[in-house]
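Only one chain is shown below, in structure tokens, and it's the form predicted alone.
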Amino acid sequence: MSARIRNVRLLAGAGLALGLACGSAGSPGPGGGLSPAASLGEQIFKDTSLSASGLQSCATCHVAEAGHGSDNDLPAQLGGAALNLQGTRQSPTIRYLATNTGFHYDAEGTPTGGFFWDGRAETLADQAAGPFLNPLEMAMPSKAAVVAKLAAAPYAAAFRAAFGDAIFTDVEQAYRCMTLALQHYQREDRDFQPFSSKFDAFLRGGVRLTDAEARGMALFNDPQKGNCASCHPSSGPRPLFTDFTYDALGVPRNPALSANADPAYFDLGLGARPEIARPDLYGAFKVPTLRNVALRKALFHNGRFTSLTDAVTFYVQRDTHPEKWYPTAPDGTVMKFDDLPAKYHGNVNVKEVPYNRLPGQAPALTDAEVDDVVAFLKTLTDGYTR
């Protein structure tokens, strides 16, 4: 039995145990609608009372109209009791995660799966458990404090009906059922996987791409040009545009991120997890889905780019024109990969197209071709209507 299969089976077992512990509230509702648990999850997702500020909910940083990501260009969202503390990473989109797996290494040792930018959560429920207690996010002081808020919420009676009359007397169980309800909501509500973009309509044969969009798609898939599909697969009837793996891209340091005021601070991605004992992975972050990427106003884990055109151009010019993206030392040396300690620079992907270039060489894409790729990426935005 492979390590991956063991991992998946363990997760499946854990999910079953969790489901039984929190009752059968995950059964579909009347007419195939949301289950009672998912319906509760929706209310919890939008409940600002579950934050120390009383002003922040899950929906604040995962805005439906923004593809369930942030709807502003801040490098990281503000949280805390006074909403004046900045996080350290972009709020990742939580759309199209229903089929993601727990973190594991595949047969070739490639890190895959997991939730958050560093994959530290094993399930959607695990991911949902974190922000309530994160002092830089919803900043609640304890699980008991969250459960007390749940017990006072307008949906408390429905929570008891779903999980038992005594549910609020067991803090750990109530907190666990809350996260399971959020998981049900994200798995059951079609808004989290609508597949309603122009590209989906194109795959169904209902619409044609414009010339620019079609050229962009070809460049996106071409292994000698954009090569984007190598990590963001576009094939199949409902491609997710992510392979759920990790990559070190050497994204430039973002001076707008408060944590970066400390020159000794570095976000090592997978290396930020103490149990990851592979320094060759330090600096690698999760490959996000590109669905709805045109709605993002800050891109990459540190929000370094606020323009999709700049982000795509960075991919193809990072190595041919590094002076455009990185600061220059007093001696004129370009400080490439300045958001990683020098000892991890070797982890940055410099072998695959379009990164396999040297200064002075032509980028893999011209400016006009970058525009075409951006035109294609815009077809991945949900909610397309003719």
The other form holds:
Amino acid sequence: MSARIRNVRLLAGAGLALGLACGSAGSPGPGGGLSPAASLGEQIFKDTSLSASGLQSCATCHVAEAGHGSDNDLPAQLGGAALNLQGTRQSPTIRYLATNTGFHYDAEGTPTGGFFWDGRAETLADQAAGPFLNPLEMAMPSKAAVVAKLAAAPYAAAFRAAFGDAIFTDVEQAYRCMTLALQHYQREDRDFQPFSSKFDAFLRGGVRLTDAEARGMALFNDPQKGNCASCHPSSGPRPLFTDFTYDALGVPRNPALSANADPAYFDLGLGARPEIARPDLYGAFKVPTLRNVALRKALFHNGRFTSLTDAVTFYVQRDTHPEKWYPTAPDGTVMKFDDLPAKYHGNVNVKEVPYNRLPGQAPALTDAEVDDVVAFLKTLTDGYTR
Amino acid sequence: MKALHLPLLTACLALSPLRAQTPPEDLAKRVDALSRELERVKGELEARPASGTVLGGYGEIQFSHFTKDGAKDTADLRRFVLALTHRFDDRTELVTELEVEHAVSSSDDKGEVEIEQAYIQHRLSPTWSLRGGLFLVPAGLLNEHHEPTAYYGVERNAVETAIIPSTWREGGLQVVGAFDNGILLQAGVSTGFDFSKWDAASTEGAESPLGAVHQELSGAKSHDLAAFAALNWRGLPGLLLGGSWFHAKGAQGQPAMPPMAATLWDVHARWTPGPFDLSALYARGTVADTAAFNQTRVGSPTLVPSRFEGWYGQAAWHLWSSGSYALAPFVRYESVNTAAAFEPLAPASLTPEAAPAERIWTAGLTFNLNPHVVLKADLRRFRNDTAQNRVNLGLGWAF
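What I would like now is the form predicted in complex with the partner chain, since the data block earlier showed the form predicted alone; can you produce it?
What follows is the entire complex, opening with the chain shown before.
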């Protein structure tokens, strides 16, 4: 049995188990609105009482107005009981994940799918289960503590109505139903896949791109220029601008990230998962959707860049002008890929355009072309009105 | 039955490359020989039972040596086809072809298993027939007569591969009129194109624009059907003149898809004076509303051309025969352009440049062991993409 089929079966089994455990609360509501489970999921998503600080909800780090990502330029969000502990990775956008799959290796061995920057969660529900108990995030001490908060929430009666009167007596069951409700919410609420950007209007034929935006799109798609579409596909009626794969980019270390105060600390991405027995994948992080990327105030897994122009420029100048992006050692050598142990530097993508260059060569994009690409990326922001 | 099959038989004889296995000294002898052969085949046809099943087939094996890059050399069983024809009665028959490409078809191999034809033909009158199901589109010289014994060269010519995407079949309904004066008229409606299949990131569309979007009755989107017509005239022995036209929209009712109306037409001629076999074909395709489609894919390697075209001229000489053996050298010159023009995009700098026409010389030998088994060898030289230059050896059969 292939890994892909095995994963699909596992997912199907998990979904079935959850469905049986949590009843039919996921059926659409009257008039085609949110199902009872999804409505509960919305309330849970916005409930700050489910955090140790009492001040943090899912919506705190996944802000709807920021494309369901973070709305500030911190390299990682603050959490913990006193909201003074910093996480280790950027809060990824959770928008446009409805079609993502569980983690698997495709026929060519390419890691694909999964949730979080390292794909460790198999479903949206699995992903939703994590932050409540993460000591650097919502920092609840246990599932029982979360369920106790649920039982005291204003929507507790609706929770019982949806999942059974005795639901709060079984902690594991109640916790699963909570995460399933969050999954329903993310799948059903159109806010998580609105496809309402200028680019979507352009695809529907109602709007023209400006010359700069159109040039930017051409550079984005051109395999000899930006080559962005090779990992962030732009084709089809509703492109997601991600292929849900993983790549090691050699993003520079971010000194503003608290965890990096320890020089021995390295975030290995897929390598942070003990079950990943592929050292050639260490340093690889998930390719995020570029929809709403212009709303991001900190980019990449470690929030190293706070400007979209810088991020795009890094792609094309990482190898031609490495001194702009990496620190220089006392002997004058540029310390490329300084956020990875040297033994994994070989994992960094140096073959594909635009990374396939050497110092002194011209970048794949000029500064003016970078501006055009940024102009195009701004068309991917949801909520466009003429 | 005689009236129905006479023009078809004439067509078959005219299309057989080694038909003139005994080159006549003069036209009278040649006409005599043809007449005798025709009478014999007519007799066989009339002797056929009213119903019955006939098994046929064809196949070809090819070796190619690329003169610029030996690493590209390949040996391949390109196709193996079993053809099953069943006559229900003297007016109705089923025609099918089942094809396996590249010897092995599995999830890890590039082979394909395909139904190439599966249609019912019903004779309404001595002149008119109806055809319904999956049939080959009547286009060009080769699409409906594509067995390796029916064309020169190890490979089918580039024009009738890239511009007319032979072997091209669609599902639909066709009326066939076979007149005693040598006119064969075919017209009908069929499934057409699905331009949402166009993958701008791949080179498939550059290899054959219509080949990238035809549907071959495999779950074919059928909101927009196609209309087609073909007229061939074989009123003089050894001469064939004809043309075809195919038109279809390619949006198939999908949102945000412009109509993308595609039209393909061709004119062709074949003349077999004495031992010679001369043919020429011009094919031209156009696609409307490509700008709106391409604008959403600018920068991608393969945008939809607004025009693509090609032509070839071919000359063969039936040099020698002895018993069932026959030898014919041939030469062919082709010009093919799968991206001859693009509609302007905005800004204008994003409009792709038209591709240069590829010009190909092919020279080779065809050696028949008998009319059903053929050995071939040829040399192909490409003017632009010289990496494609190659020597081909082939073995083919058809029965």
